[in-house]
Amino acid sequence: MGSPVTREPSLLVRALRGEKTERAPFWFMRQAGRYLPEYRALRAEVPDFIGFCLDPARAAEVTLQPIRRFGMDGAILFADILLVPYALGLEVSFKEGVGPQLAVVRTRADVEQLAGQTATSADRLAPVYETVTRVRGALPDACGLIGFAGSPWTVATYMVEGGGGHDFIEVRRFARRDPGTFGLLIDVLVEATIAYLDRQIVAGADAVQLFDTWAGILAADEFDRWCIAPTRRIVEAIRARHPTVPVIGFPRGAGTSLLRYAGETGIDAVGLDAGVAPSWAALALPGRVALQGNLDPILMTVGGEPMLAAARAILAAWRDRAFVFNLGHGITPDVPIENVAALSRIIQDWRRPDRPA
């Protein structure tokens, strides 16, 4: 398909290479959201949400909104990861109060359908490539973009249940039950997400995370079956197309897996939840995986010394890694603008010990 514009790569792609960098690089997940007045304006002007991830001209405002106010080392393109299941043709849909519906996916039939969409479907997600160009095309050289998407197994999790919020009774017991016709639903989602990812490279995105929300609920042989095993051949083929381009993986809730996880998947980053120990994460996983995260979401509704004591005690941690400050999830809407602009002030100001500013 091509390659991304060569470019001097910026703080936030050096660490995320494995370099340790002079000052840890950050952003904040879903940091183009609803808890700024400026993203709530402009999303009211388009009711539907699928509509306004494939706006070019609006997605791409929110992408910026966050890096004018507070300056992130890394812009994050605004989308959705059930951009994929609806280019593959399902039916979905945000319903306000509610979150995403989608058309359930739980026979060999309506697996098969799915994948006769599979060629075309990084297609008719053209506008986001257009968003990527548009964004790429705004952003200081200094500030890395990054595009994303869901990982197979949280993708499925969504198409077999029919939205989020349940107990996903169902998807495990698809998966279980018919592992075979599973597996193709995860083989689509792969092949879909690698051209998707692909398209939003050539596009001029800087590097790349996959989504992985609901690994946790996985027992451990489906985590290697359906979480890892996915992840592998989505890394493996876009090194293969664009090899200094990170990948970032974000396997939630992942616990003790991680080591797997970091071990097996080829990625360059692993983004960590809340749960991780900092300390942990320092010492046991791979040394050559960077670090990304992961400060506790609710402490950004807090604020103050709770907060920043919290945000340095991460500093302090990784300090001998290459590592990328972020949030154990993502920013919700009750954040007051204060205490991100605070937390942003406090990472930007940091030095390690042996590279002083």
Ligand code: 1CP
Second form
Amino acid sequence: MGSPVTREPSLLVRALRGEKTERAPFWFMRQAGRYLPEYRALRAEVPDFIGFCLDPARAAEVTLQPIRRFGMDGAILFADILLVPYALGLEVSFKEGVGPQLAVVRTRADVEQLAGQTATSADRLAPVYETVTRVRGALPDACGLIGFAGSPWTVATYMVEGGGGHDFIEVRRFARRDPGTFGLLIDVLVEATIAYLDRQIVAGADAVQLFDTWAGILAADEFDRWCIAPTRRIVEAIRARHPTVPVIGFPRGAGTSLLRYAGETGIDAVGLDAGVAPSWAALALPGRVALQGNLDPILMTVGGEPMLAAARAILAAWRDRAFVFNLGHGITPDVPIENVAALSRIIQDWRRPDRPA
Ligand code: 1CP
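Instead of the form predicted alone shown above, give the structure for the form predicted together with coproporphyrinogen I, please.
Let's see the whole complex now, leading with the same chain.
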């Protein structure tokens, strides 16, 4: 039931599908955001962050802002991973300087109440799909549009902790003490995430990314159950419905579990954090998986030669692989715009040595 593909695949989609493209496509995590004055101006008009995400005209505009300035090869939908708990009927709010706050989910009754919501939860995010369609209509054909969701584990951490975590005691204890009930919560999130990503793709997303920001807090013996297995279920469902749409997985901090993640989830591309040496990734990760990453975001605040040298090192390390240039995590609000411009230029000017175009 996928939308008909009438456009040529973009550079981004070709690389995500495993092609060693003539130059590396690039986009930056959190490329829409507070480091851009035009973002801050529009954001100031809507104090409620969820309301801002569910405002298709404004959300589409901030998705496009970084593309106009820097010419990335990928635009990432402006939304948030916490829209899925919101759609499941949970109270979610964002407090300035505090971060997200959610009603906590810690008991069997809490989880069962959410389970009753999955059938209609995707409909509650209808404004997001309208944003996708607007952005796809406004983007140049050559720029890919990336839809996204949080992975079930990462979204569950916010739901169980009631917000952002520091030591994540509550969610780790819940998963160990009552894996049956915690597994039900993960099942609810798997189904909601499949429905949400499916609708983004139908609306016009060319690729989707699963953000597993907190994969790195899982103990090794829990990683398969709460990270790999739910990811594989989502990838299989999306692939069955949309076989040509690449899925990117970003298991931040996964460490040595990256090998199993890349090999067993079925993802097309793996997002790498800055803790992974590019030379190791080039040799160790399966060749059928495209790489995405992984410049240390702090270098974007430093700029100059340290930033450019690290970027060149990534480009050199991955010259024999299919890859997408990105950061190891999101751009921070204090990044000077001229550094984003300088980094964008050196990536755009790079050519794969055996495929000069
Ligand atoms: O007032 C503001 O402008 C709030 C800042 C902000 C922004 C710009 C939040 C609150 N969310 C977003 C947008 C967003 N979130 C995007 C689209 C923009 C883009 O990337 O260009 C995306 C992809 C996300 C995804 C997201 N939200 C993640 C996964 C990526 C990551 O950074 O690890 C996570 C963990 C969130 C939760 C979240 N939303 C917002 C904040 C401050 C947080 C983090 C809370 C914490 O510290 O745990």
